[in-house]
Structures are given as structure tokens and as C-alpha cells.
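Given next, in C-alpha cells, is a single chain: the form predicted together with the ligand.
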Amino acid sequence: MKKIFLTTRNNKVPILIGNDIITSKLLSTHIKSKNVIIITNETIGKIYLKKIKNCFKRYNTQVLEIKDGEKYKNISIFTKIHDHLIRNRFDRDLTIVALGGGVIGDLVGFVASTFMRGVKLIHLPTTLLAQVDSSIGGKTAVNHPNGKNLIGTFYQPDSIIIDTKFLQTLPEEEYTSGLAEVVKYGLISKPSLLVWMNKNSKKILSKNKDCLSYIVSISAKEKVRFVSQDERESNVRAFLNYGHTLGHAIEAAMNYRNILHGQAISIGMLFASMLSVEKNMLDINDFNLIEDTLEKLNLPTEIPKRIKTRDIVKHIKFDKKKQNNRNRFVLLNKLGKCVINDKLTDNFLGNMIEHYRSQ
């Protein structure tokens, strides 16, 4: 089992990573409260609750299952969870365990940060995306009808226990979608990871145990490095948004349907890489390596035909309202080195998207 720490201004959060590591002994070193509530969804509950509950025998443990889906990451479910905690007379002697992917992690993290002004929180991330990205960094949120993640807090958990065994039951598309975020770390700071993924794509797709352990721990370390340098996303944390400007716009243009986050980010990363070549920063051979790796990992690189370039630009423009009215793109100076470019005009972007689509 690997152990790393996320050190922020006020916290030192242990992150444990390994295959099949969740035991009652491990939990007892990380949970000190008398009462525990495990919050998960019905899909994950069905597969894992029996086994996980067994490891919580020494605590006074309750379980709360919510429905599965991004659409339940909302303020009404948030309130219902609070109602449940209040009805069951929980007090501050409580640890909330978030067992699930990014949806559960974001929602339950938000509950933990607000119930009684904040109670203990443990993340048990079960998707690749949650293990390499969303469970690390302390962002919590629910969606608002006007936009994703508009309501939330920064709240660090007491520990994050990353058991890669969960990934064995993860649906294939969810898994490859999470791989996009792993590729991202290769592009923005660890070129050796990109090269390794390109060489070992078959093993990665087969969910080989050692591969999982390698990619999850290296990604978690990278996320920790970015977050601890910049907890509230003013500067280098923004590099984690590589591929996300176009990716988010594609997700929004498709109404968040028929495309997973990582798939949209895969397209966004290749587009940002093309812009980086266009600006004479990234070597064309590196661009080819990026494209080849994404394709070998079954990730899409083409913008879906059903959406119009002008809709994509519209969504990029909506995004930029939050950023001093400029289009902010993370580009690559070279492989492993990011720069922010906020001088790309709508017109230039529209033309580049058309150019990208025609290739």
C-alpha cells in the first residue's frame, strides 16, 4: 500500500492507495468517531455494501443509498440527506463516508462540510475519475439548473482511501473516460507517463492490477502536487483544466448527454494540442504521440458531428464570462509544460475548430 499526503494551508490529508486494501484494521486507524454513515448510490451499494459494511462493524454504522446519476447531484437531494441526518439525531461525533464516484464524492463532501458546520469525511472513491481526480483537492458541489457545480464549498476530507479493486466492476466506458484524466497528467507534467501509456495500452485496457496501481498512484501524486501548490485554483491548478475549455463546451452543447466527461476532455486535449502546434510551441511528433495514445485507449478525438461549431463557440464564450471576458486556454509550451493563453479571439477559435473538424 502506498501512502502520500496532501498538505494544504490547514490540513494534512493522508491518501492511501492499493489493491484490496479496505479492512476494519485500516479503517480503525482513520476513523475515530463513534458514529458512521456510509452514503452511496444504489448501483454501488448493490455490489459493495455487504463487504464494506463488514469492515465497519466496530462503529455504530448506518447506510444511506441515493439514486444513481448526475441529475441527483442537486440541492434537493442535498437537503434530503441533511433531513435524514437530523431525523436520526446525528451530532458532531460523526464520520461521513462517501462511497462512490465523483457524483457521490461532490454531493456527500458538500453535506459533510455543512452538517453541523462540518463533520469528519472519508472518501472511498470507486471510479477511476474519482480516484485520480475528483476525490483529491477538496472541491465539493451540487449542480444548479443554470449550470454545473455552481453551489459548493472547499472542504478537505480526513482521509482518502483509494482501493483500485473497485475499478474491476466499473463499466468499460466509465473506465476509459477516467483514463483521459490520466493522459492529461502525462501531457501537463509527466511526459514519461504518456509514453508509458502508449506502450502499455493493451495492459491498461485489460485493467491489469499492477497497471492500475501505477497509473492511479502517479496521477494521485500529480493531482496532489498541483493542489498543494495552489489550493484555491488561482494559478497552477488551472493547468489541470487542460482540454477542459473545449471539453466543457462540447459537454454543454450536447446537454451533458451521450458523451462522458473524459471523452469530451479527450477531444478537448487533442484540440488544445493542435493549437499548441499551431502556435509553434508543441512538436508535431508529440502531437502524433498524443493522438495515437488517445486512440489506443479507445478515447474519441473527433468533435461529434451533431453539434455545430457556432454552438461550441457560444458555450466557450459563456464560460469566459467568469474569466474577465477572455477565452482562456491552457496550451502546451512543450510536452509537460503548460502556459495559459487568454488572447485567442472567438473568430480565431471558430476557424481553428472548423480546421480541426476538417482533418
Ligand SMILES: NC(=O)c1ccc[n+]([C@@H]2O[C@H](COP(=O)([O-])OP(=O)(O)OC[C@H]3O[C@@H](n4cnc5c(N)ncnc54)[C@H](O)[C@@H]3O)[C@@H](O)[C@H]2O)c1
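Please move on to the form predicted on its own, as the form predicted together with the ligand is already shown.
The text that comes after this line covers the one chain and nothing more.
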């Protein structure tokens, strides 16, 4: 088992990484509350809830299951969870366990940060995307019809327990979706990871245990490095949004249906890479490597045809990274080196999206 720490000004969050590591003994070292509620979704509950709940026998434990899907990461479900906690008379002696992927982690983290002005939170991320990205860093949020993650807080969990065994039962599409966030680290900070993923794509897709251990560990370390420098996303942490401006707009334009987060981010990353080439920053050979790697990992690179360009641009206007009503795109000077460009107008982006779609 590997152990790393996310150290910020006010927190030191342990992140444990290993295969089949979740036990009663391990949990007892991280949970000191008498009362525990495990919040998960119906899909995860059917597969893992019985086993996980057995590890919580020493606590007064409840379970709350919600429906599965990005469309349920909204203020209505957030309120329903609060209603449940209040109705069952929970108080500050409570640890909330988020058992699930990015939707559960973001939503439940937001609940934990606001119930009684903040209670203890443990992340048990079950998807690759959550293990390499969303569970680490303290971002919590729900979506708004106009944009993704527009309502939320920064709230660090008490610990993050990453068990790669969860990934063995992860559906193929969910797994490959998570690979997009791993590729991202190769683009923004560790080019050697991108090259390695390109060469080892078949082993990665087969969920080779050594590959899983490597990509989860290296991604977690990279995420920790960015967040420890900039917890509130005032400077370098914004680089972690590479590909997310267009990606989030695609998700919103599709009403968070029929596309997974990582799939949208894959499209967004290639678009941002194209913009980087257009601005004479990124070498065309590096662009080709990025495109080839995404395709080898079965990740999409084309904007869904049914989405209109004007709808994408409309949702980009609500991107939470905007400042002074100016778009802020993360671009690449070269592989491993990012810059934020705030000079891309809506008209320019619309034209570039049309150009991207015609390639």
C-alpha cells in the first residue's frame, strides 16, 4: 500500500493507494465518529455495498443510495440528502463516506461541507476518474442547467482511500473515460507519461494490475503537486482544467446525458491542442501524438454531431473560469508547459469549433 499526503495551509490529507486494501482495521484508523452514513448510488450499491458495509460494523452505520448519473448531481438531490440527514437527527458527530465515482464524490463532498457547517468526510472512489482526479483536491459541486459545477465549495476530506480493485468491475466505457484524466497529466506536466501510455495502450485497456497501480499513483502524485501549490485555483491549479472548458460545454449542451465526463474532456483536450497549434505554440508532431494516444485508448475526439456550435459557445459563456467576461482557455506552449489565454473571443471560438468539426 502506498501513502501520500496532500498538504495545504490548513489540512494534511492522507491518500492511501493499493489493491484490495479496504478493511475494518484500516477504516478504524481514519474514522473516529460514532455515527457513519455511506452515500452511494444504486449501481455501486448492488456490487459493493454488502462487503463495504461489513467493514463498518463497529459504527452506527446507515446507508443512503441515490440514482446513478451526472444528471442527478443537482441541487434537488443535494437538498434531499440534507433532508435525510436532518430527518434522522444526525449531528456533528458524523462521518460521511462517499462511495462512488466523480458524481458521488462531488455531490456528497458538497453535502459534507454544508451540513452542520461541515462534518467529517471520507472518499472511497470507485471509478478511475475519481481515483486519479476528482476525489483529490477538495472540490465539491453540483451542476446548474447553464453549466457544470457552478454551485459548490472547497472542502478537504479527512482521508481518501483508493482501492484499485474497484476498477476490475468498472464497465469498459467508464474505465476508458477515466483514462482521459490520466492523459491530461501527460499533456500538462509529465510528457513521459503520455509517451508511456501511447506505447502501453493495450496493457492499459486490459486493466493490467501493474499498469493500474502506475497510472493511479502517478496521477495522484501529479494532482497533489498542483493542489498543494494552489488549493483555491488562483493560478497553477487552473492548468488541471485543460480540455475542460469545451468538455464541460459539451456536457451541458447534451444535458449531461449520453456522454461521460472523460469522453467530453477527451474531445476538449484535442480541441485545446488544436488551438495551441493554431497559436503557433504546440508542435504539430506533439498534436499528432496526443490524437494518436486518445484514439489508441478508445477515447472520442469528435464533437457529437447533434450538438449545435452555437449551443456549445453559449455554455462556454458560463464557464466558471471566466474573468471580467473574458474566456480563459488553458493551452499548451509545448508538452508539459501550460499557459492561460484570455484573448479568445466567442466569435473566434465558434469559428474554430466549426473548423474542428470539419477536420
